[in-house]
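Take a look at this one chain, the form predicted alone, written out in structure tokens.
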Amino acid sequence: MSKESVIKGPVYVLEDNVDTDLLIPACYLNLVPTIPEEYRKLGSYALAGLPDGCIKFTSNSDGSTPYPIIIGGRNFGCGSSREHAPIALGAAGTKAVVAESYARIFFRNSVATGEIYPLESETRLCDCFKTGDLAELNIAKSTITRISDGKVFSLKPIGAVAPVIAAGGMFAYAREIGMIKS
């Protein structure tokens, strides 16, 4: 599974302390990813553990989100470990968040699932931009820009873990490159 460098489309502006109960909420975690129709199942629930009067994130007809481009603040996927967060986000067709920080084991389990590219970015984006402002993301580049006014945006470079993401995640990686026999 390979993932397009550059990413282009809506986005969708969350604060700070995102928590994984928010991201998906526990009641949605017996659904299996592994499952084609749990795993779109589980998109469809991604967050929404958001409060009432949140735009909706999920808001396409078929459960998915318009949103490929998450921008949010300090300390992204906080809270428990769970795996599903990303998942969750992949599944309704989220490709990156871009955040100030994160919480270290939701940036592993991105990497892990290759779901999600986690960014993060060099200013507090989540003051720059408004849920529904287009944006193009590029990965190798490092960069995001907001197309309304071209202004672009540095990112840290994201590194070693991007082709472990391209590839589809940890195990898919580990083939790709002969770790693990396919």
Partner chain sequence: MTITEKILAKAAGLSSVKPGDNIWVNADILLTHDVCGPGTIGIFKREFGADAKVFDKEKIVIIPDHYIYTKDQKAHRNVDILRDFVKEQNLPCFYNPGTDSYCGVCHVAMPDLGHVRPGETIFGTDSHTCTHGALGAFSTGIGNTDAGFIMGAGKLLIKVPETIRFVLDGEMPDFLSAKDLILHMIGDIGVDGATYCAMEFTGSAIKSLSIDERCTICNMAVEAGAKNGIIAADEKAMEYVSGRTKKPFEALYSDDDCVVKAEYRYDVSKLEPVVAKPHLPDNKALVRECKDIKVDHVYIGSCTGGKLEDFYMAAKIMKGRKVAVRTLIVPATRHVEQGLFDTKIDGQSLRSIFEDAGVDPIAPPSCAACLGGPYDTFGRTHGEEVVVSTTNRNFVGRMGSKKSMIYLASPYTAAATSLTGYITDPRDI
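Could you switch over to the form predicted together with the partner chain, since the one displayed so far is the form predicted alone?
One chain, no partners, no other molecules: that is all that follows.
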């Protein structure tokens, strides 16, 4: 998990029910995330399931993404338990997703891997931003600012998983509280 508490850059905007087949199509699940070269490759296929005609997500020449923040609607990450989904986003260079709500396993995998911050917005931000808009996400203050006009939108507090995120993922947290040996 990136420990940066302020993340600034262009946003990529998606809507409701973004599913795991869109985040990383099944034909790329032969890649094993713990093999470094395949981890990077997964990043280059992030959002490869977007319908044809959409703005390419991984448009940098090295296969990474220029969008550190993704904005979504309700039920972000629904579908499969493939951890390849948050990993692909993280490997592509995304730091955070800000959505109205999450599918349980995607949220959990994001926290457990520490790949991305899964943040919840108070309002429906996918109607307030369009892809390419510059934003500044302040994790400590739970806000996201639209740079063009300075409008600030508030996010929900991180809640029960805050200690896991703060520790840097499931293993780090379990070591911190003595549940497994260091």
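Residue numbers count along the first chain shown, from 1. We call the rigid core whatever largest set of C-alpha positions still superposes within 1.5 Å between the two forms. Every value quoted in this text rests on a predicted model; they were computed, and no experiment measured them.
When two forms of a protein are overlaid on their rigid core, residues whose CA moves 2 Å or more are considered shifted, and L14 is not one of them between the two forms. P25 is not among the residues whose C-alpha shifts by 2 Å or more between the two forms once the rigid core is aligned; its shift stays under 2 Å.
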